[in-house]
Amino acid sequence: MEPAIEKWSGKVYELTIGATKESGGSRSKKVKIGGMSALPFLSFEGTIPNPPVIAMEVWDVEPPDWTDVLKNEYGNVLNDPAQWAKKCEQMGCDLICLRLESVNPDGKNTSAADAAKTVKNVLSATTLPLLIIGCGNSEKDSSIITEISEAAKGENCLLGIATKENYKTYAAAALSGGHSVIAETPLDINLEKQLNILMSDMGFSPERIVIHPTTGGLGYGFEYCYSIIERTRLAALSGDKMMSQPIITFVGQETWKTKECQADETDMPAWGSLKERGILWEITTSVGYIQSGCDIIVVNHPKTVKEMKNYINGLMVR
């Protein structure tokens, strides 16, 4: 009997992250993501050419509300995001995820001319691409991303987030910049794809965004966000090619906010070491990702980062 073998008529557009010098930028290497034609890791289906990314994230200020398990692991950098950021490379990721939350209204409200002057610094101290994304106050990331792409002009980088609100102004950035976009929407399929549709209306490309479904943690949401994305992908293979772009998820910020990465052992005995439930936690939700279709997880701790590449490598010679 034969095997049963599903043949697809689409497939995932191919992004590339970052540019080296012989392409006009200064990264050490290029990040290529997506370009598959099968489901996550059936390669006897289809071809998969690039596996999914680990990214850092780096902020520029440091994070209020990070528990001590992750905060141990920088140590003194977590207030210089250019420090920051090459300990993240130290550890092994694939992509820099500068998250710029200084600007947010709420906090600090640094201006545009700041948050410039912070991926630049960022860009001198590391060699690996760098996804660049807000605070995510719609208003102020507007304010601020066309100094930020043209202060990254020629890295090829991904930057975000784009939502219904603001995505005029993120595409033009993006195309005076050369850059690509993360395009965020509530979990909707429908509205996923018509936020794609809008900005290639614009003349940006398809090929060129990247989807944000506003994913959950596990515990939260996790299965009906990973149904999502399995239809978006499902969507790609089937030929659509409005959803035909790679995928993030941002596992690290849904994680450890969560009662069962915050809760002392003293208040909850039963979960076990407070240390060792927040990363499993983070690597289970990676793991269930990145099986549902995700191209770029988003994580904090280092370990993650180790686990995630060793699964994701040992699934791709299989």
Second form
Amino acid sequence: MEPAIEKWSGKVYELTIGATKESGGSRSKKVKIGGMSALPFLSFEGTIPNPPVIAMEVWDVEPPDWTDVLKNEYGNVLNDPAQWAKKCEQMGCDLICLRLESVNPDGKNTSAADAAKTVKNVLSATTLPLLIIGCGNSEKDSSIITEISEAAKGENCLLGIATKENYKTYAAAALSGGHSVIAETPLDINLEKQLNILMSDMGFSPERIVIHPTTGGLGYGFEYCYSIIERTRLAALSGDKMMSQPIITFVGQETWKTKECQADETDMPAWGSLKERGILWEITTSVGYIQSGCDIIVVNHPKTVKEMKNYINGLMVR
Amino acid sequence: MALSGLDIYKQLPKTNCKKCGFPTCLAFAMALAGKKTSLDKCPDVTAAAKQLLESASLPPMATITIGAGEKKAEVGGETVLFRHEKTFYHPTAIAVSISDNEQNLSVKIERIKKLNFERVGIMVGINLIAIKNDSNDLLKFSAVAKEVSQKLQLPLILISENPQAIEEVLKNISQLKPLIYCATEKNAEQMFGITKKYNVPLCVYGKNIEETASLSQKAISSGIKDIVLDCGSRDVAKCIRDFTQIRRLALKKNFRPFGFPMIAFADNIADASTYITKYANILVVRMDSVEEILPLITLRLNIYTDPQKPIMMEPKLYEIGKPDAQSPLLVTTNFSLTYFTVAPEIENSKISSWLLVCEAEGMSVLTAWAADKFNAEIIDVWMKKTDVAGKVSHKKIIIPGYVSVLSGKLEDTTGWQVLVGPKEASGIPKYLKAVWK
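Having displayed the form predicted alone, please output the structure of the form predicted together with the partner chain.
Up next: the whole complex, starting with the chain shown before.
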């Protein structure tokens, strides 16, 4: 019986997030992702230098729609992004994902200067490397990103979320501030590759992109993203440099808005404990994406962080 | 994996006798490879060559049936390593384990009865019960197996390395075709004998994949066809590697001892989720609470969805919450992902609504509009078919923001007032709260 070993020709770009004092930033550590030349955890046929990492979300406004199951974990820090980030660091995540929801024109509509101030506050409150994402309104996000990039200059953050509408502004901002960029496309592997090409065509290094193929919640389109991620990773290992970027999914965001994680036990007695249900949903979704090849998962519940760190540590043992 | 024409040719007599109706043995071999003729047309093929060629024409992974009747579980029969290459066929059969030492069996049975859910209009749930002979008491094992199978009506996996214990159960319920777990290096001969006597499927357990391959080969040689593989490891990291090896060897190298479904055991949700994505055909879990089983079943449903077919929603008028005659009416297309993006956002608005899903060949809103499958006439047809006029009294319909261009025509066609909703589903809660007061 000969073992069935695949000979891969390519590997995923390795990306560092965060800069320590030596490299001109103020983070206590750098987080490296990607760099593998094998499918997830198949260390018998390639190298897997870095494990998948876990980021936790910090918002700059109190999330209006969060369920109590989540809110209760954070207590009174939900209206203080700096304290919130500190709390997440204690909860054991690898990265902080700062979501600048307050700039949303449909919400508080705060200015780029306000958001930049928040970024600085969070940077001084936590020593973890940062992901910084906007409010999801493409126009508004591109109008603030230059100032955000400047505020975090030298910290080697991962900025998001660039789309085909605003990638030029994002790439230019990230370039001048020394950051990397999350590039998002709507569930389409060809558009995903195209956006990476467009960004590299304007001189932005393909090694500084993280792919967001869109995140489908478990039971709500998960399988589309799962397969796109598997295909992307297979393309990377086969040598396609425009698909060789690490991959991120926003698991928490798609988990906690589902009915399965919100409906209380009187409405849905057949679904069991509400308190446990959402955490288990978030863990199952995270595992699924990690097994498909995802490198960063962004989650919300501290128990998910703990369980996933254990799980990943176990998988990285050769 | 199918043999090539040349591989087949090597096994033929090479006499070019033409008795098969082909001019040469090579031509016959090519026709065999293309499945255009059958081997029995050659009168001179040797028995050894015949056996080899027949086994090569078997599917790369056998499909095994556990249980009998309506709730029997079919496992295996997979043909690819990644679902996007084609599809996965037989969803991982999930088994909940019960010890025959269980103190309160009836309570346990009632708990397990709850592990069924409705999802996208179909009932989904666990498929098997694994009964463990922890008591070492033959009669107790048999009694528990009988009671569980009567009360839960699910096929069984009988877990014991003691052939006497297995036979004690089979005396009563062999017609229910339980899976025997397991034959080991020590008990293989006896287990093979029982398996053949009662004609039931058998799991072979090796301490590692080499030992599993050797036991599987022994089982095949002794004439057993319905085999399940346990490659020994209970560590998730090792299992992923072993399962990948086994699946690849079966599908890509046609390694016969591995051409069978695999079984995995999980004690926690993360490991169980892993095995659903990476290659377990049967998954035995200790978990028995609904909140644990629900996400696992949903993951299984997603992974085993056929990616070749866009999943479409049935076009009809959906109730989100408990809508009445004054509730808002929204319209969209029958692409399932569109539905599953829109419906939760309407739920998030906490305003009960009607959602009219029109037949648009499973396309998303913009694609369907561009292909002229989602226009004023089609919406009008589906409004009539679903009798929206009989359900809502306000005569207002909310259309997706991306097709605002339809409003004029739709107002003319239907006589209803058309409101243009947000472009993205995520804008629905805010929109409804603002517009529907």
